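There is one chain below, alone, in structure tokens, taken in the form predicted alone.
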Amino acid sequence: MPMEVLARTAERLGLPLSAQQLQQFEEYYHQLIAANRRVSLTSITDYQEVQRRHFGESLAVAAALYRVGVLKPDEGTRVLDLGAGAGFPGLPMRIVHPTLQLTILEATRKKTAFLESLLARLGLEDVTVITGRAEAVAHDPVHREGYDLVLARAVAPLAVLVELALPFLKVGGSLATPKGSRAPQEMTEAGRALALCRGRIVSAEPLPSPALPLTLVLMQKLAPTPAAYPRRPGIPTKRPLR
């Protein structure tokens, strides 16, 4: 059976996968490895490790968001995957939640070209892929305050991520990001960014990850983010709001 490790992981998470979904993940793996020879997408290429780290951790995020009610089965939640790289965690979540209205934002054109090709191979032509920087796209009225949920995996420290992500959220929307051992320190350092961008931390719970110990930090947007944020490209990273 293809994707046996992922199938077992998904069962434990309460997200059993159909034969069609397992085949989509199998195709995802092969396309990822083939493209990785041309574009730097991932340092993890082992068949089982991709299932555990990339696919499994993405589904763990989905399971956690179902558990707290941020995601609900069959609802068409509008989701932005910020700095998605090779599509994690948004694209695996879209495979298991077909009604997600997923937009993927990635700054590197070679990576978005890979994603566009991959989506066609997987038959997921209703997913939107945007090439651009969050600092610029967040000021586009089409995208500003247009999403229910923003996902970000390995994008930036929280003090930076808050400024990049919260402008995309509707008031009441959620930002979800898995973090490693520095999660407590990052949450402390993000206090000023949260205050300025009008958000708050809702929870920080252990993520049922099949690989590394992670914490899923969940934030909520309380009010419209001031128009000054995010600042121009590069500034949030160089001068975080601390």
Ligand code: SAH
Given for the second form:
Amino acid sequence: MPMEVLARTAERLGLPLSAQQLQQFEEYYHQLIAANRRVSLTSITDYQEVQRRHFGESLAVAAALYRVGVLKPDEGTRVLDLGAGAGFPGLPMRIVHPTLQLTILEATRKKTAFLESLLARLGLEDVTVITGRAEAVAHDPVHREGYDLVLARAVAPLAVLVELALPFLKVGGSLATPKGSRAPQEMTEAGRALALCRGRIVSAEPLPSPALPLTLVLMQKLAPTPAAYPRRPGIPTKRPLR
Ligand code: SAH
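Now show me the form predicted together with ligand SAH; what you just gave was the form predicted alone.
To see the whole picture, the full complex is given below, headed by that same chain.
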């Protein structure tokens, strides 16, 4: 059976995968490894490690969001994966949740070219891929306040991420990001960004991740983010709101 480690992980998370879904993950793995020779997409290339760290961890995010009711099976939630790289965590979540209306935002053209060709191979043409920076795209009326949920893994410290991500959310929408051992400090440091961009932290719970211990930090947008945010490309990282 392909993707045995992932199949077991998914089972444990309460998200059993069909033979067709396992086949999609198998194809995803092979495309990732083939493209990684030309484009730097991931340092994790071992078959089992990809299942644990990339696919399994992404499904752990889905399981945690089902548990808290931010995602509901079969519901057509509008989701933005900000800085998705090779598609994590949004694309594995879309594979297990076919009604997810997923948009992937990624600044690097070589990475979005990989994602476009991958999506065609997987038959997931309904997923939208945007090449661009959050600082610019968040001011486009089509995308500003257009999403129920923003996901981001390994994109920026929380104080920076809040400024990049909250503008994309409808009022009441959620921002979810897995964080490592620095989660508590990052949450403290994000206080001012949350106040300025009109969000709050809802919870920070251990993620049922199959590899490293992680915390899923969940935030909610309370009111429209002032039009000044996000600031121009590069500024949120250079001068975080603290
Ligand atoms: N989320 C993926 C990739 C993490 S690397 C994973 O967990 O595997 C961070 C990615 O975010 C990079 O591909 C980078 O190009 C992208 N990125 C960083 N800042 C960004 C921004 N402001 N707008 C859009 N993409 C950004």
